[in-house]
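One chain comes next, on its own, written as structure tokens: the form predicted alone.
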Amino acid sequence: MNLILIGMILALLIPLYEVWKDDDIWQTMLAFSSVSTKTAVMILFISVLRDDWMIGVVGVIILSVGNAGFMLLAHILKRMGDT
């Protein structure tokens, strides 16, 4: 169980390392979106292990609504680039 969580945390750090090497805004947004999704999956995994459905609800909310802000930001950046 602890080995799985350590593996999930290491997988979480991979996109952050890629962003650290590159200064592209789109790569940064994709990395943060990936981190958000992986964090939500980790929260769901922990909620199943603890048998706590309230933590699971938080994970589902993060998973469903968390990336909407990034989508809006991408749309704004695209509109600013078109002008």
Given for the second form:
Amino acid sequence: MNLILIGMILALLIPLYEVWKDDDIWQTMLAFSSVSTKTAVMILFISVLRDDWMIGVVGVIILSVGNAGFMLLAHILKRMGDT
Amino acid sequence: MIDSYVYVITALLPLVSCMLIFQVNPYHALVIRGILGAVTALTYTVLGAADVALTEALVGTLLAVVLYTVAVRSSMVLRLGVLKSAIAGGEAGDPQPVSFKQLTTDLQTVFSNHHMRVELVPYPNREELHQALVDKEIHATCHSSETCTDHQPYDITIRLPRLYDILRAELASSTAHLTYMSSSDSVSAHSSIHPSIHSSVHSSESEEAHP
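Having displayed the form predicted alone, please output the structure of the form predicted together with its partner chain.
Time for the whole complex; same chain goes first.
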């Protein structure tokens, strides 16, 4: 199980490298959405691993609310590009 | 007994914070702040503080980033007051408004290097334009000049010294005449202070006219 988690952490490094390398704001936003979803799924995985429902509920909330915040941020950035 | 993956997840935190610190573009930095919030929530959860992780995700990732984006968007902007006729003429395609369009493009290029936007604020006539500048509604005005229309068809009056310095140093293909207006409503003598800019602009204009 630890090996699966280490693999997930390595997958988390891919969008971080993309953020560090790329200059386009939308690439950064894509990396943000990727990191946000990956961390939420990791939280869910850890909650199953530890059989801890409290952590699981937090993971579900982060997964759903994170997408809402992402859409808000994308909308503000898009209006900035229009004007 | 702490599992080994906890150390690896915790090591992500300084990595992302260093990326945040060394980012110069404010919008990129805000998005990386969101990434930092996600990684922090993961770390808190792994260490067993689910309530702190929830707060971090809601406040750190959602609220702070969105509010700061609104703040940065509304503060890092040059409000340039223009006449309504200048904008309307640009759509008609007259030769002079084409150079106005070129001028606004140049301004946007200059200020995008400083991560700023240029927002055009239209006013019906020159009196209201000047009054808005005095009342500090706008940062600068741009209108067609009464004198020396051949070489510099536009006058830009700026009331903020920092913006004036940026424009004086970086507005390269200038068809505009820069003027700094101090807050005491006295227009300083621009042409005598910076004769070199005038001569260079004149020479480049004449080269274009007579190749």
